[in-house]
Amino acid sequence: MSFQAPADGVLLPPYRILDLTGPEGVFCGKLLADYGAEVIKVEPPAGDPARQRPPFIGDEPGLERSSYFLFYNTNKRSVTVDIESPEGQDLFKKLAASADVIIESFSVGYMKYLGLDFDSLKTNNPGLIMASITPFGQTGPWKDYKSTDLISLAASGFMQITGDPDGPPLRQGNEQSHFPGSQHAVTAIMGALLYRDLQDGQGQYIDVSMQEAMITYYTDAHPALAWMQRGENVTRVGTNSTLVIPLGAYPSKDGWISAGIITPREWENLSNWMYEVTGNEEILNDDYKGGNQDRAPYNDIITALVIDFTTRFTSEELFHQGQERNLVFIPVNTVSDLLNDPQLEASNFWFDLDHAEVGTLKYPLGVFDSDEVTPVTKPAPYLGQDNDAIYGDLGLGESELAALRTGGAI
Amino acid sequence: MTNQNKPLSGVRVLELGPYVALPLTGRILASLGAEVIKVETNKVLDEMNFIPAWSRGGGQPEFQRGKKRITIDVRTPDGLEVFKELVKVSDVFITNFRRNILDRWGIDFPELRRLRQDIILMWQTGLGGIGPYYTYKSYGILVQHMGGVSLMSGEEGEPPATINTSYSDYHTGVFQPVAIMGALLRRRLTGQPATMESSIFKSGALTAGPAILDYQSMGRVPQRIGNRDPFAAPHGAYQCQGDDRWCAIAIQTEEQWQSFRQVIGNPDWCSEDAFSTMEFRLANQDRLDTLVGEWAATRTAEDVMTQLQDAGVPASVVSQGQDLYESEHLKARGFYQPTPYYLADRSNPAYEWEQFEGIAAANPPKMSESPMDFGSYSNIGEDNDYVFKEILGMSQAEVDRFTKNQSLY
């Protein structure tokens, strides 16, 4: 148990967290590791399959070069163990006895099949916290359903409200199913640690369904409430929202710009500005004045007028000049824009991490900024790099480790 | 004897601010046992009371359950004094007002720290607390564009696809409780408080993911590829019978492909060389999608999903509101729960609003020993008496006077 003060400038105590997750939970361990927990990635001897995922840094395949693996495993340590072999299971049990938290995302029942489920592991470690992050959770008729990023985006309903009304439901970029389940799991893990260490509690088991977590990431669209109260299904609205009008992404002189007019005052500012620029009196029509829903009947007309306006400016012009008029125009960025953004540069968001094989790259680590605490800045681990140190601390001698290596358990 | 404590028993959180991310943070902390006091005023209502427009106030339990809700107009001298008394008895203060506004109200961070030396401050911003845009106003629903995700979403050659929700807000809203709980642990262990600033921009930009590293390495910018995947085919949403009904199918392995063939009756095209390996299926996916689409089009989305899942093939209906509301799976897990709500009305104070019944989602994590509370639901200002009299020890006469002069209103 590691209920001890965090190092100077670090947020979290050095809690030992064993990370057995795949894509479903990889971000959970990353967030805990970035803020100071001792997160140990427990990999099969051949390595986490994520190490094989292209693209590789420099387009050169290699176990230490996957951009995906490097991104999601910052600040973690790595040990190898074959949890399907009896020797490996014994070793894992020793490791689990030293852990504060275990996170896993295997198919429901797999850990029990191996004899490594929560009830078995807690007998040697009553303070143990174990969190499972799975597509549909540990109970219910869909618990054994197979999933992928696309399937989770579909099952949660994300896709139902992403895309054009005349086209198919669409997937969001960069596997957004990685985030909601992992983030909710971290809140529960933190809660469980506080419960154990500050409230005289025991360890506990945490079941997170990615489907449920993802449904809570678009709450303001209220799909279930809309069905319950109106018998209607919310659907896709293209690049422009129906929650607020006007709100969405519009073409500019040099790309895209997004804008949102939420208060009556903002509409007054925008309509006056549009009139100044275009000379079109239509925009001053009294029918269009008011709060964010008052323009709903005129969405098409207003969108056309907004586009006539936005296409006369560059995205940067609208972003900055909008703020001078208390209006929100927000750039539509891609990764190169992010890496060059002066605000992110000033916000302690990017950290240069030196990795012996792929060199120095900028990683986004600073979700919160603080004078008192900063993220830890180690790159993703080499496969099994901490076997000797971590297993050595458990009391395994060199000869035992050598035997496990020969037998293929680590 | 079972331990009746909650993870955050004894922790008091003071919340000041509207919209999505900040109230969500408060709700999560409340569900873990914190006493969350939400400060609002009838004079300026959170616009979220009017979203969704067809159920004014029906969306608020999702963000406000479990809180003690009080009315203070911090812009009035009496209101400000009462607010400062609350700061003195709080462990955590969370807000999403811009710094210049907090300064104007006289509740800048040095002042808050003076009032309560060990308070934990979580300041949520749109674009950032320092740097060139620190005074800029923003809305979370637009930050999905700024964070880089929308330009990776959508069909090739089409505009960026937007998700019709304040998407990036949720990342911030769920990150913040983690930082706050970390800071509470750290305060207990080191005696030191913390001031933390989060931004919706940063939360959103983080979700741009590994493409950030690939750009630095190879100069590649992610492209929009619809529902396709670089490693799997068939991979997409296929239209089925019914109104706007779709089923997503994602075949990642040879075993799943073989199972898929069996489910669809192994038609002749499955045996063509063009589809014999994943590499070939990826190369010929235009035609593959047409053929899979023809099979799906004659079936219901539920049929497609059930048949494929029964054979171990990843598939799901693209869930609509009806699917979620009626889902046997979500019901078995107790996901949606009934809740009262109050019909928001700008022309009357909240205590005159009419009560209705709606639903709200449970907090997703299921914790075996200290379950997250669904909590009770208060209307705006409903907990004034408890907070002003029991916590602050104000007299009835004082509360009445400040209510009458609209300071506690």
The other form holds:
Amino acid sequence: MSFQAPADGVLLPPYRILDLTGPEGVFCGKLLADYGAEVIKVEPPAGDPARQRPPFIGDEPGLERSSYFLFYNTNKRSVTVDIESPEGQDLFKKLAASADVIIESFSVGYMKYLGLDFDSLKTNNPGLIMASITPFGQTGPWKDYKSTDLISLAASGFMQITGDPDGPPLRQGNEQSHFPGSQHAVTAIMGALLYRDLQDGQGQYIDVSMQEAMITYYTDAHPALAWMQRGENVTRVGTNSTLVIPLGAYPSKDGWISAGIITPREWENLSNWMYEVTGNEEILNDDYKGGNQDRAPYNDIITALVIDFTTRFTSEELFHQGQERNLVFIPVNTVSDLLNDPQLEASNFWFDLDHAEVGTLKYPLGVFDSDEVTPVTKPAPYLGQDNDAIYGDLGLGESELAALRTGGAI
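Here we have the form predicted together with the partner chain; I need the corresponding form predicted alone.
All you get below is the one chain by itself.
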């Protein structure tokens, strides 16, 4: 396959990408679609199970009403095919012969069982790139283990550093383990496409382990280094830090404020401000005036003093008055705050997108924006909406499509 230049206003050429992923990899396809690739959501005839995932728009269940599906499948197309039937497998092989990339997140060995693995498909498409996103990768003693977001967070060690010091390890909000694997897959896919197009035209197989990808997301906490150097696990510190004191989320009059003090100048500014407000001379204690590690033995005392101070203000007051003093204070935003955030409004982060079934919804545009490149903005596809167009391009006529529908293959 030869290199194609991107269309005006998009980042990627119109690479054809077949997206067979579940929740573990759906973000991979979304990123590639948002930046210009032709991503085709390959669904079973009854629809991707994500279409049944609540919450539903207007609390009304329906194949086109899942807010989860509507978000993660913007800018994609949709075809239906039963890859477990012989007719469906033949049809998918034709699709794969026209594709640049396949991404999937099935259990290890499932695609090979169907005869749709990389080695089988590349026979008719030597330039094909295939990425598998699985809990533990394609090799090793855990490769066949089932997993969930909770298991991925535990297996990666992420839960070891999440939570309060005296409490149990905690799972983070949302399904955080699904994002690192998807993002690593996107990077690897784009690299493989570049290599293929500029080198020898050969495709590659990409094996992404969610466990391994998740580990790369917390190396800033230096857990491996701490173990190798001291034989100690990095402990849980809640929203605080053992390196920066004070740092964390503190209650205010109307919510929470996040604050972090790093330099001696920042400590001087904060301690003087706290003394002006509270009149408590303890905050001026000479023992606290050194660096962060000098304050470490007094972390509990300092935390109590900070809370006494922050609860006398609203979050907005702390934010603006802190900024005036060159202090890093920022409100802990709620969803409502984000939707009305002047910074996000100024950067055009939110945009409205019309969907024929559910109406107008507000979406985040994405973090990549420039004068030359803007993410594509098309709503998530209806189930099988592109069957006729895509299968027609593969040479299937109306009678053949009708027979496939009747037989349940699409």
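Keep in mind that this is a model prediction, so the values were computed, not measured. Positions refer to the first chain, counted from 1. The term rigid core refers to the most C-alpha atoms you can superpose between the two forms while keeping them within 1.5 Å.
After superposing the rigid core, the Cα of Asp119 is displaced by less than 2 Å between these two forms. Remark: with the core as the superposition reference, the CA shift of Lys289 between these two forms reaches 2 Å or more. Core-superposed comparison between these two forms: the C-alpha position of Asp166 differs by no less than 2 Å.
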